[in-house]
Structure formats: structure tokens, C-alpha cells
Amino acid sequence: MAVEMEVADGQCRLRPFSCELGLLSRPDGSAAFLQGDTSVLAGLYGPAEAKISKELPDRAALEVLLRPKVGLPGVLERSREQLLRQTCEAVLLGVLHPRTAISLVLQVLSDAGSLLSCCLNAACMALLDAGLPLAALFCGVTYALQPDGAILLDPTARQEQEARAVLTFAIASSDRKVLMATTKGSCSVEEMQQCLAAAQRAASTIFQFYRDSVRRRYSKN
């Protein structure tokens, strides 16, 4: 299913979205998320028995692995793994599954821009497909600040390279709270606030896409 959104204060659009749930048979939940030409495959395993060294007495231990399209994970992947894990932990009701382990594996299939937000969206859909208890849903929205001051929603890889700054937000479905924000480059406080407000508006379209995807997955043929 493809969705588009225009922002009133600019000619910004979300690229077409597509999502397929339950694509993999081995994980407990899986999702393939396509955002323009950027695509990520997510698989979630657990809750399962945890190793004693990783066991947490009061909640489930969440591990996030991000695998690049080619080669081995590097510093960038490790940094993004931490951002993804922090976002998932903010909504996952891990206290309901203490002393267990949950693993989220994300495989990058293609990177044509806004990769982190695509990973966030794939992770949320995989959590939904696995049926894990969540306090809220979340989505990722990326903005690029161009040298001339223009703000681009859901930028491509080329637009990110030309940008003065790239900002990615993780927005919760409850009250549009900001669960995570990361910035590459330099921007003013006013520009960040402008991007955040626009990201919260764009999140409504993404959450509607989530609902449509889940409804289509479980509707009777």
C-alpha cells in the first residue's frame, strides 16, 4: 500500500510506503518495510529463555542487531542499534516477560535515504507482528535541511549528502511524544523545532498506514 502526504508549509512528501507482515517463518514476528527505494527486513525472536549472563530479573532483555547490505557492521551500525534499542525499550512492556530474551534483527536490503527512519518503522511492525505488549506504537521520520534553508521530508540519499543537517525523530502514537532524536550536521534550535512539529504531523499518516497494514494482514479474505 502506498501513501503520500503533503506538508502545508512546503512541498514535502513522504515517499510511497509498502509493508509485508509475516514474511519469514522462523522468527516470531517479521516485517519487510519499503520506504521509497529504501527497504529493511526485520525479524523478531522471543520472548525466549535468556542466557544467565544476559538475564534481567525485572524485565526482558532486548538485543538489536543491524546488518548492512554488504560487509560487516561498523561504528555507524552500532550507533543506530543503540538508538533502535532505546526506542523499542521505551514502548515495550518488558516487565511482563522478566528473565527472558528478545532479539530484533534488521537486515538492510537497500539504502536510498532515510534509512534510520525505515529501520524504526520496520522494527515497530515486527513488534506488532510478534504480538508483543506495547505501551504505544512508534514511527521514524527524517528531515533534511538544505543549504538554502529548505526542509525536505523523507529525503533520498542524494538529498542527505547535499543537506546541511539531517534529523531523525522517533514519534510515539500516544500524544505524539518524542522517543528519540538524532542529528547529523548543524542546525538552529528554531529549525529543529520546526522539523519536530512537521515530524509529529507526518507521524499521523504513518500510523494510519500501520493500521491499514495490520487490518489487511488479519482481515478475512
Contents of the next structure:
Amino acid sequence: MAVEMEVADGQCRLRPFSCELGLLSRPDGSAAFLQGDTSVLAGLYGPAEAKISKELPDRAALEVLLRPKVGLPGVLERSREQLLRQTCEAVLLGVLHPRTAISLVLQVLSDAGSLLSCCLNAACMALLDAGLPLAALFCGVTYALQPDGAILLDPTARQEQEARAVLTFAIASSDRKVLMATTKGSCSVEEMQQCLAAAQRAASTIFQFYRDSVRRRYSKN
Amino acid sequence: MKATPLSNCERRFLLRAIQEKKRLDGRQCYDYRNIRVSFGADRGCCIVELGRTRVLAQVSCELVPPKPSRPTEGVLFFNLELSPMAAPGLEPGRQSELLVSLNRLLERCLRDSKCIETESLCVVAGEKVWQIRLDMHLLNHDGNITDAASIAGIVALCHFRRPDVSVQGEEVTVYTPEERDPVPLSIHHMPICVSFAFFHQGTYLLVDPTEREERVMDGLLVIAMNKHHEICTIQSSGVVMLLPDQILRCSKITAVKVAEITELIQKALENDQKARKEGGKFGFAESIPNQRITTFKMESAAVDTNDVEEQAGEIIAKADPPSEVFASPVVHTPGTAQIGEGIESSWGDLEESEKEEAAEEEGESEAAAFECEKVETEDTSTLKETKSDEPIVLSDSEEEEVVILEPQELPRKTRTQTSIKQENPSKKAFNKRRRKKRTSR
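Can you switch from the form predicted on its own and show the form predicted together with its partner chain instead?
Entire complex below, previous chain first.
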């Protein structure tokens, strides 16, 4: 189902978001995050005993795995794992759990565009659900630059294909700092800054969504 | 992540409970856990929940040349992955004994039972056939992976639609979903596995064991059957010797369970088909129950991006102006060029400083005395080289570069030279040479 987005008078729309927390019984923290038809399931184990080879003396060793739906993980998954790991490490207070291991596994359930930002959101929700100490929250925002120069928030797979450039940012909740930025395609400095400014605004909406869903999770009724 | 072993008291407690015909989740011995099937937005994608065990299945297809021994039959490929998400202790990409046996069992259940018509997957005999690939991922391990995976597998296969093809003479046309409706696979019957766990040398029997029960069981019997009461596969494993009447009793239970599960699957498939036909909402987002407090949904939200252009302009205006960049190469002397920032090439500067140092060394040769011998000899050779063509020191750096390029001068020399005289990484020197080569070509 393709949810078409209207771009009317400079307004971008996020697709309908939904998330389910703690849906898996085995992991210490789990979350399913859905953005439109894109969905990612995240499961987190830890902090737990680490293998001696992976143990770090001063902080927790974080491992991120991204599993594609069809076939084995390839180069694309590896590079995304790196981006996700570095983003998580930036906010995770790993020094509080030295010599332990934290493993975060992300499973793609369906890819209908903006997959990396959905992965980021799912990862943050899983970290939240596991109750790990974090310096800040983070969210993923994807923008697509259309051939006519207009920017498009949270693009679908088709819009991503047609776009001139696709930009994904990880924004931290503290001061809306940029934790990670990755682009595909070519764009000018102005366009990049535009997308970044817009991403910081979209982040507010997403953080409000995080807040509401966690409030609901810990509400009594 | 390491798996937690089961303690002896837990083991004893579980076995005692089983003797008293009690199960931890309050089920009776022959009860199955609740099954929930949800479909994704794509065709051939489903998640099956059996209690808390979850399996994701996705079917995909591809046109491939057939096997030479069977030129008119499509290829079926099944793969179950035990994702490290499912349980601690599962490692990615490791072919554990459990995984191999599960994959083999599912292959026997789905392929060897001939439930999928492979001849209908042939496009051009001996040249092109469809390869149907079924990927299954275990998302949460709470026992009885076999049954959950077999249900997920057959549901995904039933849900899948492959693109329509037409053959006209030699030409094969594959139609997109917009051009022609994709066609379903022809499935003759639905084999479904039912697992039985045996305890105390087969005295006690439980249907659909959970993970805890699987850890203390003595033996496992898996029967795959379709709704026509045809047995597709039987596998008995573990250290239990079964009597013929036990197997007969199990097959009777299987027949009942399979009839129930098949009905449930068909209902789920019909519901999804109806939702798709009527243009209603479908996909994973719809399968999440609304009333649960662990779930939260947000409607499509607008983000105001009205004045981002101004904001971006401001940021750029405030930022330091970027240093001038020459997009076109700067030609210093004929046959050379430089691309990059500034007119003065940074590496040219380095070379000059290098040479200055070289000149210094020329004056006080004792300075190099503490260096190792090999390096020293090389150094002197380069010194000679600078001596031999004195004017280079004065000229700009290009000519010196040319000297390095000459085949009789080993590139190693320059590398050692730079590494001794300055902390300039040898890689940089190497790059310089490469850049030089490219531009001089």
C-alpha cells in the first residue's frame, strides 16, 4: 500500500508511525517500528557476560546486526550496521557497564522506503525498552531531493528511486545535534543544509511520538 | 551472548509437574498454543506466532536455468535462519546441528511431500524455470520451531504470487503486476508439522512443547500431515524407544490438530485476500492490536518546513566562507598540472622543506650517523643525487618529482627518506608520486 504524501505549501508529512514495545519474550528489550509500510523489528540482549575476545576493559562492547529479509547480509547491511553501531555508541553510556556485551539485532520486516531511518528508530526504541542508560535519545529522518529541487520527508521506495539524492540523518534529542549523516546521490550545500534544518524539525515530532509511546507503555490503564 | 543453562532444580520441577500432568503455562497435555498469522504488505510475507515463538517467512522468485537432470521442473529452495535475536546463544551464520536438522525436516515436509507443483514453474523447458525461494527467520524462540516454521512456510507459499509470463516463440515476457495480475503457485495440499515431546522414556507425552519443556524432554516425534490425513514425514529423535500404538495415537492427535490449523490458515488467507480486494488496510501495521498498552500509533503527521530555505541560507551565510577551490587544473609548467585547493600546492612545499633538510644534512653528515646503516647508504645516495643536479634546490618542485619517477631510482628510497626526515607518512609520498604520474601522463 503506497501512502502518497501531499507536498502542499512547504509542508512535508511523515507517514503513519506505529510501534510496539517489548513484543518478544526472549530479548531484554525489543521493539517493532513501522513507518508506513516499512517495518523493522529490533531485539536487544545485554548488558551480559561478554566473550573474552570481544570484552572491552573500559566500556560495554556493542554489537549491531542487521538481517535482511531475503538472503544473507551483504556489504550494504554491513555498512549500515556500522552506521547504526556508531550512532548507538554515541548516546549509550557504555562506561557504566564495563566488560559486558550488548548485542542489538535488527530484522527487516518490510522495506518500503526510508529503511535506515526506520532502523535507527527501532534501535532507539529497543534501547529504551531494555532500559539501558542513554545520554540522549536519537531518531532517524530521511529526506529525498526530488529532481525539481523540492524536499520530501520520509520517502517511499518509489520516491527514493526517483529522487536525485536521499539524505538520512540521526538527530539526538539534546539540542537536536546531528549524530550521523549519510547521503546517496548528489546535492548542493544549500540543499543539504535545508534537509538538515527540516530533519531537526521532523525530529521534534518523532521525539514526541517516542515520549507518548513510552508514557503509554508505563501507564497503568 | 551466552545461553543460560537450565538449573537442576528447574529441571526437577518441570519433570515433577509433567508427572502430575501440569504445564507451566496452564495447558493440558494435548493442547496447542494459540496461533496467530499476520501478513506483510508484500505478497508472500507473513509472521506466524505460536504462543511466544515467532517465525517470519518471505517467499521470492527468480528466473533461473533448470537442473540438467530435471529440465521441466522449477527449483525450490528453503532456508531457515536462527537469528541471534531469537535467543541468546544463537550465532549468526553458524550451521549448528539444530539448524541443519530443522532445515532438513522442513525440506522433507515441504519439498518431498510434493505439495508444490514444480512442473507449472517451468517457462521454457531446459532453459528457464522459476526458482521459488522461501526464507524463514526465527524471531523469538519459545520452543517448537518446527511447527511454527512449517506453518509460516506453507502460509507464505500460499500467499505468494509470482509475476505472469508469456512465451511467444523464443521470446519470454515477464509482466509487471500493473500489466497482468500475478499468479499464485499451485499448491496441492498443506503439510503441517506437529511435534510431540516424550518424557520419562515415553511414559508422558506433551503436544507443542515450549522451550523449557524441550530442554528436559527425552525424545521428540514430529509428524507432518495434511488435512486429508496423509502423513508426509515422520521423524523421531532423542533417546526414547516408542511403541507402535504410541505412534498411532500421536498420528490421530496430529490429524485433529492439522485440521484445526488448516482451517485457521485458510481463514487468515481469506481475510487478507478480502482486505486487499476491497482496498482496505493491510500489512503489519494493521495486525498490531490497538488496545495493548505496549503499542502506540500516530497518524500521518505534518512537519512544517516553510522557512527551512531561509534557515539553511542563514547557516551558510554565518559559516566561514569556503576556501577558494579551483575546479580547473592549474598548469605550473607545461606537462604538469595540479588539482585541488589553492594555487600553491601543499606537496610542493613539503618537497622544498625536504630538500632544505637534505641540504642541512649535507652540511652535517654526522646527524645521520645514528640512523641504521641501510638507511644511511640510501640517504647518501639521495644526497649524491641532490648534489649531482644542484639547480633543483632552486627550481620548483616538479623537476625533483620527475627524478623520483625515473626507473633506476627505487621508490623505496624516497619513502625512507621522508620517514626519517619528517613524520610525513610514506603513504602520502606514494600518493604524491601517483598523482604526479597521472598528471604527467
